[in-house]
Amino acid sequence: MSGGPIGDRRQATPATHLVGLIGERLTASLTPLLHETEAARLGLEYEYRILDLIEMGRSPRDLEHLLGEAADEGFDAVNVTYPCKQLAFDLVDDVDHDAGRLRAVNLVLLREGRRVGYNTDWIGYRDGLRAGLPDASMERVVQAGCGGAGSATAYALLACGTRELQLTDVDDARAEALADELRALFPSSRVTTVFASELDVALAAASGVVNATPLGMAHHPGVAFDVDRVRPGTWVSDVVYRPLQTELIRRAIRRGLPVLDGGRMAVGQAFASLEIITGVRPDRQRMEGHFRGLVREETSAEEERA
């Protein structure tokens, strides 16, 4: 194992809750500041650390180590995101159902010396969804990508009662091993691969559809598909949250359909993060607003930089 301690040894007090954040390339987070926040605006000793891998010197495959310096040091829990999740799920004591079921773990508690994993992004993208879009049909859903947010959302479309869930993806046969896990966790929906030949014509019997690329992001332009070839009133949304208002987005708008953009579905898992670290739920509306402005001055800033 190389590189240094995750943090600087401080250790927190019975009254604070610690938690840290396992990742790569994380310093543009706004995960710690939300939690931050909205802690202490419930009341609460919180303190979020961003542990990033690259900055440690670390490597993936220092999780177990670093997840045992955590809870040495005090640490009530970590957010684990990327390159990370599957190797979480390998190494807690106790999963909860529906991580379990997806296989992946963003949040380990770490409570008298075992490791509990959670995985909130399914849970974040199914209450925006409620939210955002309470009318939104759920007869035919289109998503295109199958990696990790999309195993999630999938996960979540399913749970919210999709009766026929087609996937596309630009590797067809992780479109179809994610569809295969599917079919055995929802027997009674319908869950098919679409090749790229035929999305046109998917796209046009859609009542919504899901980007889960990472297509639209500020520094990955595009679209995952083309939204002129939906019908009227079939919903449209969207993962990527920098920018929230992506090209599909912005499509889809403009033609007047109605849209899910990825604020909802991060500030989602945050939320559901923080009350199950805590223990008190937060004010979700509150939390919602203070992301949406967090991320209207960090676009200001880009633009004014441009």
Ligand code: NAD
Second form
Amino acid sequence: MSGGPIGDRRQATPATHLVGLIGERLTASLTPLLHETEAARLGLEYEYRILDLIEMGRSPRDLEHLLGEAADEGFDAVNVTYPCKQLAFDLVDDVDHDAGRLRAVNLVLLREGRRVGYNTDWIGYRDGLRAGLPDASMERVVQAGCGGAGSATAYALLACGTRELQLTDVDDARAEALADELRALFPSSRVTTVFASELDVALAAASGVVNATPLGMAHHPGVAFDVDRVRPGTWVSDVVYRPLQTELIRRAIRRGLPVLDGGRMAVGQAFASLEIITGVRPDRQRMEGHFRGLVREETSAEEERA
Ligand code: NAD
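Show the same protein again, this time as the form predicted in complex with ligand NAD rather than the form predicted on its own.
Full complex below, order starting with the chain above.
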């Protein structure tokens, strides 16, 4: 595939680490800048390329070929995002323990002809939760949204000791399927599903609530649940990070509730990927400051345009 859409490492500036991001609609991704800036600050030669399936005229079914081409062209690793995380799981030779349990891979190391899969999404959420809400009660957590991000946050919540996790999704079958998987993985926790009509009752009894739906994004305004229904002291977490101050986070702050915005998970995921790829520990605070600056700039530019 020399000279193909992935490009050829020999034509690029020599990089000790060459990394890609495979997925769809990636042009606005902040990941390349986040990785490259932190790697440069760590003194590493590091190049991160967007490999957008749509722009390359490729389909998710080409993922196996693309992974082969990336390895042939000298890529050390690729991050994999929507809609390829489950597909990537099926294509790795070896998988880290938690990615194997999640059956989803968002990082593939390409080493010595082998593909090794990891999942840093759940690590990003876990680390963000521990750092951002160290005193969070894990007694009973309600989570809305059971797609890609929701699988990772639910896994992290249970790995952090959530005693009862209540899942809800506009697609009830999705919530039930995720609950089934998680019950098998975490038999000592209780994992249940909640219909929309039961949500307010569940919220009133929750110690923490998580939004893992796209609601709150600049292009998906709104909230997935009414934060006024929760008890004082209940913590509120959002996976959406564009903007960082979603409607949900703003309402929770107005009520004086402890909050965790989606920036922590996004940075945590990039931090863990960069560390696994390079073997060098990045500076989490520095990455977080950089990331928050980038999102704020983007949000104010959007507000000015509106
Ligand atoms: P997805 O489409 O895989 O899943 C979203 C789920 O939410 C679907 O199951 C959908 O049915 C459900 N849903 C939508 N509206 C709902 C509502 N009102 N109530 C209940 N359920 C509802 O999407 P995804 O990849 O999981 O992404 C979700 C959001 O998470 C996006 O905004 C994305 O940008 C964000 N995200 C953040 C991070 C991070 O690092 N912070 C990582 C991944 C994704």
